[in-house]
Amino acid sequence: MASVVLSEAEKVYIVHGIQEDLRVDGRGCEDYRCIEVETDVVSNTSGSARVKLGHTDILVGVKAEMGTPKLENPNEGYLEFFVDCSANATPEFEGRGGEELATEIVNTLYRIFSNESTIDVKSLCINPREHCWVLYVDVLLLECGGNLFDAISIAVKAALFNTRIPKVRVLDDEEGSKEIELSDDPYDCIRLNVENVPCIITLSKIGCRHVVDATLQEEACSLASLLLSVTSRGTLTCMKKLGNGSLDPESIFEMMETGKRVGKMLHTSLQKILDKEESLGTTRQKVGFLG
C-alpha cells in the first residue's frame, strides 16, 4: 500500500490535533472527504463507476458474461473479482509490488459478497445447471491517497447499481434441447438490487481516538485499523483488523458503533447521488475517467 514518511514532529502534530477532534484538513474525526461519484464511464462494460475520494481514484467495470453455474450452487449465478494496482498510482506498485495488496482487496470483496442477502444471485441463473450470468468485477487503482477499501466498496456498489444485464428467453427446439435468445432491445434489461450491498468503513486508531477516511499521513500515524462492512440499515456483516497494533475491547465496541452510524449516512448520501444521476438519463453530461 502507498505510504509516506513523516517526521516525529509531524506525527505529534497530527495525533494531538485528532485528540481535539481537529484534523490537518479541518475535518472532524467522523467526517469524510469530498466524494465524487460518476457512473457509466466505460462504454464496453455492462456497468461502470469512477470514485474519487480525496486523492484516491478508483475505476470499476462490471462485465456480464454467460457461464455455467457452480456445482455446489446450480441455481445461482456468481461474481468474480479482479484488482489491478496500477503503477501510476504509486511507484511501489511497479513490477509485482501491488500483488499482495490486490490479493488482500480481492479476498475482502469475496468475503463481503459471500453473504446470501448481499446480491440476489438466483436472479442471475438462466437455466439451472446449464447457464447463468457471471459478473466479472474489475477494479483499477488509478491513484492512492488513503482509505482505499472504503473508496473501492463505494465504486463497486455504484458500478453494480449501473449494471444492465440483457434479458434472455429459454426456448425448446424441435430436438428437445434448449436454446437461449437474447433480447435485441438495449433497454430490455435486468437491473440489480444493490440495497443490501454493504460499504466498507475503515476506522483508524490514532492516539486515544479513532477516525474515518484517514489520509496517507494519518495512516502513517495509526498502528491499527478496523475494517467494517456496513449495510444501509446499519448492520455489520463483516469485520477485519488491519495493522500490527492492538485494539482493546472497549475501543472495538466504540469503533463498531461509529462505523454503524457513519455507514448509514454514507449509504444515504451515495444512494441519493446515484438516483439523481439516474434521473438525468441521456441528458447527463459525462466527464469520463480521463476527464
Given for the second form:
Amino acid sequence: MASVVLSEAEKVYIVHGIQEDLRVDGRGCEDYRCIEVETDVVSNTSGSARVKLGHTDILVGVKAEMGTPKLENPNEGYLEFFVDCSANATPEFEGRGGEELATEIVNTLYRIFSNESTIDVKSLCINPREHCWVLYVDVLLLECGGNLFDAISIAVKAALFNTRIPKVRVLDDEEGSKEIELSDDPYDCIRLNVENVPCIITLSKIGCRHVVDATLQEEACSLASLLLSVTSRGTLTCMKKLGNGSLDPESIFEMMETGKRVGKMLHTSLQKILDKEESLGTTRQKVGFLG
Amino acid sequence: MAAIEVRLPVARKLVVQSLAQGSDKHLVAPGDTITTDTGYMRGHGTYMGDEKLVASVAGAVERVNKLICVKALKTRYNGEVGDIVVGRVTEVQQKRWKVETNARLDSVLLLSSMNLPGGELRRRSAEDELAMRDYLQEGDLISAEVQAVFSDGAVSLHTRSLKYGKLGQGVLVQVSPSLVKRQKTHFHDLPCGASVILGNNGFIWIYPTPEQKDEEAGGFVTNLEPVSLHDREVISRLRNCILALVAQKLMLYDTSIVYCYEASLPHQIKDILKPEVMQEIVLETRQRLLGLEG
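In place of the form predicted on its own, output the structure of the form predicted together with its partner chain.
Shown next: the complete complex, the earlier chain at its head.
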C-alpha cells in the first residue's frame, strides 16, 4: 500500500485529534470524504464505473463473455476479478511492485463474491453444462489516496449495476446441437440485481478510537485495521484484519457495530445516486476523464 | 451523526477572468510559438526552434525588456538563495542530512549549517556527528533557509537562526511552489489563532501558536502535549481553506488565507471541501482582495 512518512509530532497530533473526534480535515470519526461516482465511462465494456474518493481514483470495467460453466457448478455463471495497480498511482507500483497489493485485493473480492446470495449467478447460465456468461471484472487503480478497499467495492458495485448483458436465445438446430442467437435490438439486455452486493468498510484503529475512510496520513498512524464487508441490510458477510498491530475483542465488537451502521448508510446513499444517474438517461452529460 | 455523501461528477466550468485584471496573460502550452521576432533573449522555459521562440513548459509568458521566459504553473521547486523552505528529512548521512523539498534533487542540510541546542557556536566534533540522529531523524519536518544552490540545481539549506529548526505538532499541506507568493516574511501569526509557515517550495506548515517565545530551545524540544480542541478547529479550517484556494488557483499569502478563513466561517469545516462551497468561498475572497487593491 502506498504510504507517507510522518514525523512523531505529526502522528501525535493526528492521534490526539481523533481522540476528540476532530480529524485533520474537520471530519468526524464516521464521516466519509466526498465520493464521486460515474458509470458508463468506458464505451467498449458491458458496464463500467469510476469512483473518486478524495485522492483515491478507481476505474472498474465489466466485460460479459460466453464461457463454459465450472464443473462443480454446472448451472451457474461466474465472475473473474483482475486488479491492475497502475504505476501512475504511486511510484511504489512501478514494475512488479503493485502485484502483492493486487493479489490481496483480488483474493478479498473473490472471498466476498463467493457467497451465493451476493449475485444471482444462476441467471448467468445459458445452457447448463455448456454455455454461461462469465463476467470479467477489471479493476484499475489510477490514484492511491488511502482507503482503497472501500473505493474498489463501491466501484465494483456501481459497475455491476451498470452492466448490460445482451439477451440470448438458445435454439435447437436440426442435428440436435444448440445454437445461440443474439437479439437484434442492442438495447435488449438483462441487468444484474446488485441489492445484495456488499460494500467494504475499512475501520482503522488509531489510538483508542477507530475511524472510517482513513487518509494516507491516518493510515500511517494506525497499527491495525478491520475490513468488513457489509450488505445493504447491515449484514456482515466477511471480515478480515489488516496490519501488524493487535486488536482487543471488545474493540473488534465496537468496530463491527460501527461498520454495520456506516455500511447501511453508504448503501442507501450509493443506491440513491445510481438511481438518479439512471433516471437522467441519455440526457446525462458524461464527464469522463477530461471534464 | 455520520454523513456519507455520494454525488455525480460535475464538469469543470471555465473560470471567467476577472474584469479587474489589467494585463492580459499570454498563456502558452509546450510547443506553442511565443514570438517570431529574433531580437529577444530566451529565458527559462523556452527554446529556439526554426527561427522562432517556442515554449517548453505550460504557463504564462513573462517579458522583462528583452528577456522572455515562461513561468510554469505546476513545477518542481527551483531553489533561490534566501528562500524559506519546509522540508522532510529523508536520509541521515555522514555530516549531513538529505531533505526532501519537492525539488528535482534532494536538498542538503550540512551538520555545520545546523544550530546546536542552546544556540552555541562551536566546531562540530565527532560526537556531534554520532549524535546526528538525536537531532533529526528520517521523517522529521524542518524549516530552513536556502544558503546556496549547487551547479546541478541541488539546494543547500541552513537553520542558523533560532526561528528555524525542527517543527513540532501541526499539519503539512503540499501545494505547487508557483502558488506561494514571495513576501518579506513567510512566518505568519494569523489573527484567527494559529500560525503558518509558507514555504517557497510549496510546503505549508500550519501549527498552533506557541504561548511564549522560547528562544533558547531553537526547536529541539518537541512539545507533544495535546493541542486544545479550539486550536485544532482553527488549524483544520485553515488547512481546508488553503486547499480551496489552491483548487481555484489563487496565490497564497497571509491576506488571502485570512480572507478565505473569514469567508468560510459560516460553513462547517468538513463542508469547505465540497466543490460548490469551495467556489463560493474563493469567489468572496477574490472580491475582497480586488477591493483591497482598488
